[in-house]
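First, one chain by itself in structure tokens, the form predicted alone.
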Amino acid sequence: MIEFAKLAVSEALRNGAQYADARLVRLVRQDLVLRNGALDGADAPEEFGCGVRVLVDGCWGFQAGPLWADKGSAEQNARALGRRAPGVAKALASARTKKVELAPEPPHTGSWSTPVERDPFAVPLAEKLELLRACDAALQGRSETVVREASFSARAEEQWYACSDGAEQHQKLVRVGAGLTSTAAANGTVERRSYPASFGGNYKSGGYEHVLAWDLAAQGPRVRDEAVELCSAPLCPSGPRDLILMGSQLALQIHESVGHPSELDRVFGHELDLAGSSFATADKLGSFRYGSEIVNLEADSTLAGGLDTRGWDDDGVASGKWRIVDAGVLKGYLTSREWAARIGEPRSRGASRAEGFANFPIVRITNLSLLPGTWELDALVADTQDGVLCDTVKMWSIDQRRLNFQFTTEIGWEIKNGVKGRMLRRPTYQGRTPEFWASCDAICNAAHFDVWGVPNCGKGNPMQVAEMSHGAAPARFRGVTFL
């Protein structure tokens, strides 16, 4: 499949464009879901084709087609789709505001693959249908439950990347998630509890090994029944007061706050039009006070269970890590080789992605996660007089700068005196992003990190749907003001 990118490159640069890059992509799927013992839906879509990108005079141009054996040979299909994109650039040109330099890059060759212990794909239909029986089942007993849900997926991507730099480059991703969802009506009122996690539970990179770690049918009860008690459960009392945010929901606080908010193109008005900008202005880049002291947030495409650890991203750049945030001062951006030529920096971060084939590659959130600190969390919980423990996403709201913020959880447990105590239905917490990490004064330590997957961050436009994970242990917030 490498030598159909590199007649796609070879091609392009034969027709007029300096750069040139061409990534071959075969992408499966699979997923199911069981909804009130019946299946609700079963999917397994599949595509390929070859998305190619050139630069001529400065300009970008992007031609992207399936390669099916009845759309003719893979030769001709990647040999025209190099043809076309240097005219694309071309017609561009007049649009062009300012010419695209790109950050150097070594030309990195080779394979990566996701380690995988037992290929989703090979478990049998039978297997997975059998696990999400068996977790309906757990979650029957009640009759307040009203719908009962259990779901799975998983994802597999090839892809073969050539550009003219000589850049050379296979690698395989697998990804499989699971949950359990039960909603409950009772009292006026309709309330639902989620594992592991909200909206299809976690996803992890990996295989079926991941979806039998999460033990689903055992949490069953526990999950039906915290949905019965919520619907009796006091609203969440308004005003001031410390927050510990669980791992699941503080992803998703890291993923709105500091994820987006540090894509460089949205930096710099890129994504205005359709998804907003950022207040982290590249100004305040090596001195802004995003946090406090403790907190660091380290981006990472090599992360063990990240839904994007990868070998390289689709500009070709090798993964690694570096921090967003550390020490509670914003360090660094999520880049393309595109955008970091535009502040200056010698490469990119590798944090260039497209959806698929047919999609031009643009920044997206790689994994990032706030690093663990040395609390326990029975010892947290006793350092707080007056908290609310608040889990798992149920809605949320950011505005176009990433700035100002509110987030409902599915259940919140009310602390006193450091005492645990009764349950509180629909907690929603306010805040502004740079107040918010500066009250941070607690993470707990590594025993308590996990990685949460985000399957659906849209963004782009036309909408392209990328895949990232954050890795998180409870923390607390001082301070907090609930609504």
Second form
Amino acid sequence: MIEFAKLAVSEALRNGAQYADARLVRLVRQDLVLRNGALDGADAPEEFGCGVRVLVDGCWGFQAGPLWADKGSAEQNARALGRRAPGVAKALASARTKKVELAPEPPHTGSWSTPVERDPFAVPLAEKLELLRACDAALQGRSETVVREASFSARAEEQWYACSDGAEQHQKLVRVGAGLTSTAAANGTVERRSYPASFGGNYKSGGYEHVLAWDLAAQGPRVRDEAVELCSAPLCPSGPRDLILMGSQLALQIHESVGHPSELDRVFGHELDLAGSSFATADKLGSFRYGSEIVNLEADSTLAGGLDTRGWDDDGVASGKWRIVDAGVLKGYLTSREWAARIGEPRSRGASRAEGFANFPIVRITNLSLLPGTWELDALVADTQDGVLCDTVKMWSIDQRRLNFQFTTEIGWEIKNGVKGRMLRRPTYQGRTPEFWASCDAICNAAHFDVWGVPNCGKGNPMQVAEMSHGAAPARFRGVTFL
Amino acid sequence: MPLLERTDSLSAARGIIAKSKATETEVVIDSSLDRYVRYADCGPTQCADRERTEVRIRVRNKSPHGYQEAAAACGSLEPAAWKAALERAQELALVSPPNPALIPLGGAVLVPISLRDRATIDHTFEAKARWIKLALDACGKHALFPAGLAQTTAISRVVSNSCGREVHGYQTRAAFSLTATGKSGEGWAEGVARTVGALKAEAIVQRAVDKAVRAQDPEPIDPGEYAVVLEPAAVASLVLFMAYEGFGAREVDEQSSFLCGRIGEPVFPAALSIHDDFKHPAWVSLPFDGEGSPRTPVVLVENGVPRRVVTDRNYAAKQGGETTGHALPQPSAHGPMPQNLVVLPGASSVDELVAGVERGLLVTQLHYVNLIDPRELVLTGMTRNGTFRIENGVVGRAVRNLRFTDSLVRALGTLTGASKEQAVCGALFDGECVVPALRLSGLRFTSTAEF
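Please could you give me the other form, the form predicted in complex with its partner chain, since above is the form predicted alone?
Below: every chain and molecule of the assembly, starting with the one above.
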């Protein structure tokens, strides 16, 4: 396949491009959803195509189309895409006011694959359906339950990349996700509980071993009962309180209030037309206090189990690890080859990615984790006098500069004088990003650390979906405003 | 590869169905052409000239306990690709548990033939570059930072099944937007239309720039409840949640809809009427849904009274009626859903709506609106791209952005007027609708931004 990518690149160069790269991408998915005992979705989509990106006199062009497995057709299509891409750049050149320059990157060549113990596509369908049926059975038994849902998803992304700089890469990324959800209706309200996370469960890179490790069915009765109990639980009282966030909710907090603001294209206004900009402007790099001294946030595209763990990004840049926030201070950004030079970095951090073959690569959040601290969770609860422990994403909203946020979790528990007490419905907390992270005074230790997948991060216009993970252990934030 | 012609689409679908061994088979083929350019201060920043084909195959085998159903898709009409997809679907269906709730696929129907807009399909990158230069020049004159999108899209879709259903349609879309950002405030405007000829790029640029100029130096404002005039884009961000979360039969059936116990009741002021209308002249859409059923216009809210929800074939059968034609392509994680929401206009101009506010806010757009509680449609989100005081019926200074948190059911209960002008607007999460500006006597803002 790499030959077709190279053909597209050479055809683009022949037609006036000074730079060209081509990505052949095959995306394969298998999704199974059991809803109230019936198979609500059994889907096995696949796409295969090629995207060719070029620079002509400092202006981008991009051409994409499907490829056919037949060698003759694939060759013909790859050539055609390469031939046409420079035409897009030339047509747009009249509106270009500044030339694109790319940070240098050695031409990496090689192959990389997600480590997989058990290929999720090779696991017999009957076995996967049996797991979902067991989940469904575990969710049954309460008349208040209106929806029972158990889901499994496997995704494989295989990519062949060639670049006019000389890079030739092949990688195969495998990701799995699974989870269960119970929705109950009673007392005029409807409430949901999910495990291990909401919106389809947790996702990791790797194989079916992750699905088995989540032990989904065992959690069914608890999930079912909590959803029912939430319908009669008191609403979370408003006012300032200490907040303990469990891992999956903390992952969202990291994603929205650290991940997106540190995308350098956003920092420089190139996402203003839809997603917004960032308060974490380049003049703050190296000095801005983002959080308390115990807050260390590390970007890592080599993280075990991370959804964005890979060999190279879609600029062909090798994966790596770096600090976005170090001891509470803003220390880095997410960059592509186009953006690295803007802040004087000699090389891209390798955070450029595109969805499938038909999208233009943009700066994306890679795996980004809050490094663990020293606390045991029990000790953290015991140390909290007046607080709420919140778990599982329900709702999120954050302003266009990533400062003012408001999040709601599926469930909360009141903490009074060091004791976890009554269940609270719909806890909604609101804050401002730097003050919130500055109020973080305790983070649990590595034994409580897990990696939480975001399989559906939307960015761009037209919107592209990308995957990444956030590692987190529960943490405490002082004096947070509850609505 | 050009857009797939009607006859070629139908022929390809028939060929796939003929090879299926399942009891029933449905094939949906989408062929699309998409040309877009994003731009900013340096001109074009991202672009794509892309063509895609998606072939979705849904198969069903009849068993004594119901249909065993599964689906698969591929990105090509090459026989090797669709044959592999057909095999994957058949393999999945064999092990799928029978679903007694499924009814047979629908039979032959008649839908109007839709025509392509050649000017939209052929709209070039050179022409998009001219739009972009308009935006860059206008922003340059006022020291504003530009960012926006120019896009034209065309699709050809066929839905065909082994029970005799064959429907096909073309649809085009053109969009141009500008966010103009100054030192302390932003302005925004967007045009969305089915045909590129209906877009007025100069007017869009002028609107965004004017708004940005007025939005500078916003003054602080306290949170609280304010009378508001919501411009169409802000209205769209709110009412689309009615479509996502409440106007579908599944949400009512599963008791999560704000319409539970409210159908037939006077929930809103008489000035509010909401329809779903695929034939609305400002936003004509495909005349069939994801199952190939003919769409029908539906009166969702009539003079403040919720009348009904939309259905697909399965929910219609459950309720003992005909489908309204609101299925998404199957299988879908969502139930039936309005996809052509229209909030009916009022009799006032936007200026007249503003004139009726003694003390309040004019809101251009809302950002990142999301749902806290489906039963009362409690939403939160941030104002964006120009929020202004209204004092004694006149638009005054810009104010800093505010976060609202409120029940849309409650807030729309304070509706006091709608503009006679409507616009096609979308929202962050998807979908587009036709809406006027609305005036509410009370929307609750719970916090503020420092910008």
